[in-house]
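This document opens with one chain alone, in structure tokens, the form predicted on its own.
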Amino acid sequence: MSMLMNNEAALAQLSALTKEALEEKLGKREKAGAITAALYNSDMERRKDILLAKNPAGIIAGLCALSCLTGAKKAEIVSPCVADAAVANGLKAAAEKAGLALTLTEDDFVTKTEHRSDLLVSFEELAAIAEKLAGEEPKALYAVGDGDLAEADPAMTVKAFLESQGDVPEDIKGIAVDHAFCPAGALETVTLGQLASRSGVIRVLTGKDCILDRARKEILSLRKKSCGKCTFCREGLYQLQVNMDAVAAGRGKTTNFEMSQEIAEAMLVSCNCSLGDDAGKPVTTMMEYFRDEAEAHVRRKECKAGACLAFLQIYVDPAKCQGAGECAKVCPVDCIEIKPGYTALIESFDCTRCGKCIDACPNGAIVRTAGKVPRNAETAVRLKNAAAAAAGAADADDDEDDGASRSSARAGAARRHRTLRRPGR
């Protein structure tokens, strides 16, 4: 049986199992007022919501088993997916068949303080319980990037799983999972079971990914979803974003990292839900595994991946520029100077590094770099064909002047000739 298939066999097993038999299969559980099933608040991917649609019988079987073990009288499923009629009907039908009092709540966030007496479980946990009820050993659910969830042996290494899902980039430097980072060197030894991902989504990081920029994005996504009721989560995420933004903007100091790490470590043990638990991980794992790359933004004013715009420079390669002027036409801040007969010149202070000029240049003369701008690109250079063009224009002017003079001389001679022939004069 697959966790991604409707496990009706597990639902059928429930009627024949006593509480003692369930404890033998699943272990003992503490008493609870209700069972609340939802994804973790920190799970922004929400890929495991698919279990509600594909395995409603397994989800209900898991809820029924836990209700029996804990003495819970109610069960609730919290997910935006229950707004879908097909999903809701599948869950209700399975609950009715099992005699379970079920409540469906359309939401993507569970406030832990409102469920103090409840047992909070994930959809994957319920599907895994159903597998055990059916006599199967549950697998781990994982996906790479935007791919579909797949079942895998929890003992499989992360690297082996990545290879099983497709080609692994040669320049892989690590992975991002559940707002945390893991270096490439550890992927050969860390298993999927040890990774214990809540979302199950592994995103591969390569040389094109800036670890600081990625940490900033993780912090921002967590901050957007935070309910704000927990002081450490609310204020901590705000301060982390301020510090990381300062570094990415080129205004950072090493103290930004020191303060951020201290805040992040405090958040790991001071928050009230999974979102707060994971909120400090972008910083703590960045500093643990990718410290040199992060601190390069401060110590060397360098972004190796070229993702942080404050550390990029855009300049015109004088060897390729033909003075076409297309770059100046698309510049949104009018910071490109075009002088006839000279190469284009970009004013770096006003440049926003948007890159529109790069796409517009027909000669590929505009370069974006994370290094220094070559000296010959700091001033406008006279185009190679400018002198010839100027000389040609001058010759044309001279020819025009000579032609005009000759025409004037001929006209004068004709007037004199007519005058000499007039009688009486």
Second form
Amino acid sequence: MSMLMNNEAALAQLSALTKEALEEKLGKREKAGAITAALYNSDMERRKDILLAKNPAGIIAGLCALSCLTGAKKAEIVSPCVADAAVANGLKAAAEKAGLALTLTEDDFVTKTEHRSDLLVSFEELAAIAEKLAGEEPKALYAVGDGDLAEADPAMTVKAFLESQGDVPEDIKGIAVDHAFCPAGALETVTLGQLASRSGVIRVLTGKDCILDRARKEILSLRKKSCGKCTFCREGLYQLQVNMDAVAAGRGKTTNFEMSQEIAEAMLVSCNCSLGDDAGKPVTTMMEYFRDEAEAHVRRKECKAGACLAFLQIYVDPAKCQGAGECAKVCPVDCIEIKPGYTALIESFDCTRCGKCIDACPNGAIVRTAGKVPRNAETAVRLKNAAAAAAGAADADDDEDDGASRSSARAGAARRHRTLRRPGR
Amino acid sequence: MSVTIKIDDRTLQVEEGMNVLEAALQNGIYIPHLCHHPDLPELGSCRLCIVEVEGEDGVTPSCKLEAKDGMVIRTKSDQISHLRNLSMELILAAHPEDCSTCPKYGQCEMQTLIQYMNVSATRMNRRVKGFKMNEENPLIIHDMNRCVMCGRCVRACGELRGVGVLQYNKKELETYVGTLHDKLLKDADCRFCGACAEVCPTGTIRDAMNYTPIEKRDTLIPCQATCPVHTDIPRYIRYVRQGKYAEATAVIHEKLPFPECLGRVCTRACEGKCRRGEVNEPVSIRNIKRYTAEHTDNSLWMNKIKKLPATGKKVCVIGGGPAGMTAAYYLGKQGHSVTLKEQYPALGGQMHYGIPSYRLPRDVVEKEAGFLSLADVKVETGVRVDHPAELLSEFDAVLVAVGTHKGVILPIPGSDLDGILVNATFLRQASMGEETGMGKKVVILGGGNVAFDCARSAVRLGAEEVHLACLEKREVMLADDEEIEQATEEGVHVHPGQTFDQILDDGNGHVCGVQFSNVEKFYFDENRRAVTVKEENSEHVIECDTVIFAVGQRIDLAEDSGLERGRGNSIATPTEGSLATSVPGIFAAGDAVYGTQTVIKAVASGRDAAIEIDKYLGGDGDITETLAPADTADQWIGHIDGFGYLERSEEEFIAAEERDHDFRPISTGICDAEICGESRRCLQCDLRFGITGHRLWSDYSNDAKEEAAI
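Based on the form predicted on its own presented above, generate the structure block for the form predicted in complex with the partner chain.
Every chain and every other molecule in the complex is listed next, the one we just looked at coming first.
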């Protein structure tokens, strides 16, 4: 039987089992007023919601078993999926058949203080209970990236699982799972069972993924979902964001990392729900396994993966520029200057690294790099082709006088910044 | 079951399962805390109360620990200090730095925590939450920038009170406490009970009015504070809401003996200050009092009245009005032998001979005057005393409470003609069914309630035409609006803004009219003298055959009474704060001392006199008694839809045409169907005083104080 298939057998088994028999199979449980089933608050992937649609019988069987073990009188399923009529009806039908008092609540978050006397359980746990009832050993549920959820042997290593789901990139440097980062080196020894992921979704990190950028994205998504009641989750995430943003913007100091690590480590033991428990992990695992890459942003002003914009440069290769002017037209901040007869020049200070000019250039002359701008690209140079030269010669007489540029909005600013050097004669 | 736990170096015996933080705090061990509150379910989110449990790694919030036998707890360690301080730094990073400009300065729990922990947010990136202070709600200010998200207000509103108006909202990554859809409190069905302000440890949710700790109770329960006898109004209204009229009346009787009378005529200073009035309209307190007094047989409180053993001392009270009766009643209960001498045939004073019976039926006065017998007061009616000092040979103390039963006649031209009547005499004669000498067309001079009593009595006595004229303009007339309206309905012609020029003689020494001029301006100059500016050429005459002066009353006591007299010929009480007169052993109370005021003020004066006289006679001066059951109010009050919009119920009056020809009572009070609803409107401002107060480090052992100093 698969946890992703409707486990009617489990429901059937249930009616035959006494409480003692259940305790033998599943272990004893403390008393509870009600059972609340949901995904963990920290689970933003919500891949395991699919269990509600695919295995309603198993879910209900799990709820019934737990009700019997805890003495709970009612059960609740909390998920945005219950808004889907088909899913809701499937669950309600199974509940009615089993004689279970069930409420469906459309929400993506469980406030634990509203369930003080309830047993909180995940959908996977319920499906696993159903497997046990049907006499099977439950497997682990995992997915790679946006792929489908698959069942796998918990003893399988992460590496083997990744390989089973498709090609593993050559330049894999680690994985991101449950807001934490894991280095590539560990993947060959850590098993799926040891990983014990709540969301079940493993995302592969390659050379193109900047660990700091990923950490910032995790922090932002955690801040968005956080309920804000716990001091460490609410304020801690804010401090982490400000610190990491400073680093990503090129203003970082080592104190940003020291402070963030101190706060993140404290967060691991100072919150009340799974989201809070995970909130510190992006920073703690980044510092534990990818410290060099992270600190390079400060120590060497370098973003190895080329993702943090502050460490990127976009420049016009004068060898390729034909003076088409398409780049200046699309620049949203008007930071590209084109004098007639000269190559385009990007003002680095104002450039937001949006990259629109790169796509606009018909000659592929604009380059984005994580390194420094080459010397020959620091100034505009005379265009080599004849027509442009002719136009340039005609203008050459007057360009000495006032240096007027065709992109008029930039004129004053260009003079202000004084980064443009007049081409020598 | 009791278990033994150890916290630092102290061994404690506590109930099994008790909250460890509470156990510590109650046993004199201070552990800093913010989100914990003994009356609220635990949250465990602030992380200040963390402790180490022996045998376990790491730290746990002590508010989430339940005491188990043999538990060993450490409240201080490097790990604890680090995490606790870090938590405070994080909280302070989002908290405004301006302690000194915050209205909560000096009364702020957060401020004491900062002081104790000596931590600041210098290592953190500070942020300003960017909320505008919300002063749009009545009574409660929301200043969300100061919020530390302790969650106490949400739990207090939801779980302690059962109202649930405050919740967590989130806008653009910022979580804040607010109402559903950020509605105004009134629209969110807030009950303005103040529990949120009571538990808030910062200046975030606070009362709109500032107060010092000493002023707090009087500011927040203004009805009780402003009542001259400080009746526990919220408490008796709560009983009325529950239908417990016996208990409610008992609460009232703890402070005053005449709830049924006052329920009809009290000037209700309480309603003027009622905080419900800031929400929509004040609670109809007087009518509720009347209703409850009418719906009990009084047996509950009567069985519990205080009656001390006989002291052997004798007191004589002169005057059977509210002041005298109250003093006699309390002195009698203190064990003294009291004789009350009243000059008129019945007890009541102004209640019987001043206020007309259509406002205060005489059987009600008689019934409540009857309570004096519970105190074994001997009543002698028809006895007038002009020389109180003579009584000192027979009595150990004398109280003069003769009121102001002599009306004032202004010395204007014509004030000595036939047909001139005066308020006090007129009302007394009407009350006693005696001939008043009133004619057919009456002009009453004066604009206060007494003037209207005269006017409306004149209507009922059969006058054909009744006019009332007074100096004040309509907006500043002293009489209640209700009186003016009802008098007008009954056909009284009201002429505000008139000076009384002269009373006209018909040639035979009898009144035939009054000449008035319109007032253009009326003010008091810098010497506090009244200045009236008349309109030019505005003289006019109102024809009449009777003029009743209703411009004031004075004491009716012989000039040679032997007592020093004060302003307006009142009885002087030379010592500040004392009701003793110039003659030792003789005291004075009521209108006779301070001039014509209200019934309730007279009751208060009577109580003060009883206290002072009791002390004078060797007693302890403690006239307090407990008549109501000793139960505490339930903190849970529940949600009421549209609470802030519930309208005030009024008493029901008989229609003008039906009521203006006899002295039958004109009001039946609030009807049965509305009494419960009206009492439900009360905000129960006293309930928040039942919430456990903040525990500050400075309340604890000297060790705590020493630590904080480091």
